[in-house]
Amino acid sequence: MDIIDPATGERLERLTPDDEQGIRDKAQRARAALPSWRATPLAERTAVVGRFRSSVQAHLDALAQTLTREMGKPLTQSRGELTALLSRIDFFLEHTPEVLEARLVHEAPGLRELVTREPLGVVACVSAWNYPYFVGGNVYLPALLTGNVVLYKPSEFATLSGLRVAELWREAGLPEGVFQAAVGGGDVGRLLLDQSIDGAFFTGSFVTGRRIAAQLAPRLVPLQLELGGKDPAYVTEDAPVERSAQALVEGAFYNAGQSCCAVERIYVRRELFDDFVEHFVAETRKLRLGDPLDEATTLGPLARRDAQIEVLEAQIRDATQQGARILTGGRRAERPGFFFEPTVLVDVDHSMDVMRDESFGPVIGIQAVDDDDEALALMADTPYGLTAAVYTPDPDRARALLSALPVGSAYHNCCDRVSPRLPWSGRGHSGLGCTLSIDGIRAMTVPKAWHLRS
């Protein structure tokens, strides 16, 4: 398996994927595991956990490195997605032990109701290549803090990150068999399914997501999906102009808006149009495009290659032959490696596949909407439902439109964020279950029920 670097479109390292006895031996070591690992009193497992964020501290600006270079994200994004990593370690250490605290329910004479909190058991984590420190760690940490073991298969764009966190585990201490990494594809990754497991979670695409639900269905395995978005945002006729298309260009472009949640349409008051679209060509002609090594860069490379540039391509001419307007790149950048120019349509609807399918790329559509109902409607007609953002000075306004819409996420004044103090989940295609928060701890864990007579 080569690992390739998008910058550049040359080969860094070349694997070999697990096979299926391999797979297999895992599973078995995990499951060997497991019985010590549970029994492991909370304050152990919470110093190993400890020991592994030390070690991400120490080796932050190399993990960064390996990132950018495997993946292409600009360098200052990866330190900033492992220095974000470290806040949400953080917070799993601060909330696990309120979530395993027995908790009495009932009291009465000669009876007690309480309920524990368990672990699943052996937890598999198909993770993503876009942010694979923050949706691997969304996973793994609470797991096995709360005394899962974990079976982890990291993207094959982002493999050579998902081994180093491997060999934190153990400089950390972690036990053998705790946590391991399998190498390979979406052949590996079923693999990985198939074999004795007690929980799912997997983060990719929708089309994935329910292959995967229908591959674990008969066995009646917990399963936890975060998938894509078709994230909306609308900015009203009150709303500053400026601030807004910065934010959103923030929101479109960051990352190369290789994002579940980045924004990939937005819809904004007729009368405004005109002033925001002009901010917002101007704040994306600031982007700088270029080698993601380079501290000065802010859109790298796409990860996934020619692939995911012949869906961006197909949307555009998709978009253009309808009548759609070009205001700023719409292209392959013309220089090695797998980049795409940071792309601005106006004169969309949602007859075009721009307005409809997820991008996951650098192109944005901006449409004109007459009322708040014309753009409460555009919002709400896709399949998707993980984010959505309003542009108002007015809070009750912003909230009784995001409150009528159903997302998993609703952003007033802000869009692309995440925070481990609230939940992260979707609705409809967007996902099923969530991570992060109290919530997120609690998924990794089946509650028991006891009841205590004297």
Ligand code: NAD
Contents of the next structure:
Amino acid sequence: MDIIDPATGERLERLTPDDEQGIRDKAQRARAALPSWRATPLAERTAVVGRFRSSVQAHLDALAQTLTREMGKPLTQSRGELTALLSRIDFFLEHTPEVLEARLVHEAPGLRELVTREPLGVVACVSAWNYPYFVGGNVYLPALLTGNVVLYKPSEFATLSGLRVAELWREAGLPEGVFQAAVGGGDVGRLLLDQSIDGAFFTGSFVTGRRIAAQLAPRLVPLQLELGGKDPAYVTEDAPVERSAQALVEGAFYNAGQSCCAVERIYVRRELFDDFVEHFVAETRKLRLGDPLDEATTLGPLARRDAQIEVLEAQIRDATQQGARILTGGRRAERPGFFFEPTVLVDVDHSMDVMRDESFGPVIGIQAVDDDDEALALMADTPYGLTAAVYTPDPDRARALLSALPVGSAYHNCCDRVSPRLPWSGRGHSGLGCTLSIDGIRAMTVPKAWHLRS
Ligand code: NAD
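Previous: the form predicted on its own; requested now: the form predicted in complex with the named molecule:
Once more the chain from above appears, this time first in line as the rest of the complex follows.
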């Protein structure tokens, strides 16, 4: 399996993927490691995770470089991901005890009713490449803290980062078999999920998520899916134009638009439209496309090579054929690697793929709307339901609009944001279940009901 540097198109490394026997062995080692890890006192599990945190902190720069080299995220953004991973670890360390604490829910003469939470068991984590330290960590950190063992399949576009994580767990003193990484693409992911597992946590596309749900359904393996989005933002007639445009450029183009919660379409009140678009384009032109290892770069290459560029080109072709105008960008950058110019389209509507299908790249359509009802109808016109943003000075109006939308996260005057304290979840084609927050820790466990008569 070749690991390609998306900034140059050159091979960084060649790895041997796991074969069927290798995956079976890993699954057996995981099963064998479960009883003692599960029985390990929480204080000891916490100490291991604390040492893992120290290693992440100590190796932060090297880990950031590894990620940038294999998936092309600008180095400053890779560092940002790792710094924020530290806060997520802190959240999980602080809040796991309260999740695992036995809860007395009823007491009467001769009767006590208690709830305890037990780990799922052997947990498979099949992960995406766009924020590999985040999306992997959202699963394996609370999973390990609550006493599960983990089979981790990093994306084939973030394997080196995944293997470094496995090394850090070993260095932190995690016993053999408790955390194992598998190397390979979709076929290896499928094999992993065919093993004896007690829970599966997937981050990736809707198409793969649906396939995995069908694979696991006959065995009734508990499953969580964090899938894609087509996240909208709405700018009202009284929103501060410059500030909203700046924030939305960041939301659309951070990580080259390869965020599950990237802003993928914008609706702006007609009164404000020209002014907003002018600011938006000016801000977009400030992005610095270039070598992601260069500290000044704000827009790196696309991770998934030509395949993703073809999706963007097809969406732009479809839109322009139907009357959309390109105000900036619109094509592949003329340099080696897999770079695409940040692209702004106007005169767009919902007959165009770019306003309906996930782009997952630096392309955005901006559409004018006449009132809140039209904005709401367009924002809701998607099978996805990850996030939605409203830019308005009026909190009541924002709340009313966001309450009406079937999305997992609602943003007022912000976008493309994730907090460890809040549940991360999607509705519809954006997924099942949730990670992060107390709910995300609880998701790694199952309840046991105790009926205690004296
Ligand atoms: P993908 O679906 O192509 O791959 C995800 C993972 O699944 C990879 O590790 C891949 O090897 C594996 N895989 C592929 N086919 C498989 C199969 N049949 N069985 C088991 N595993 C299989 O997605 P991607 O390109 O890595 O990620 C991009 C997608 O992920 C986007 O749609 C994005 O929106 C979504 N995403 C969602 C979130 C979220 O929190 N909701 C976060 C990050 C990314």
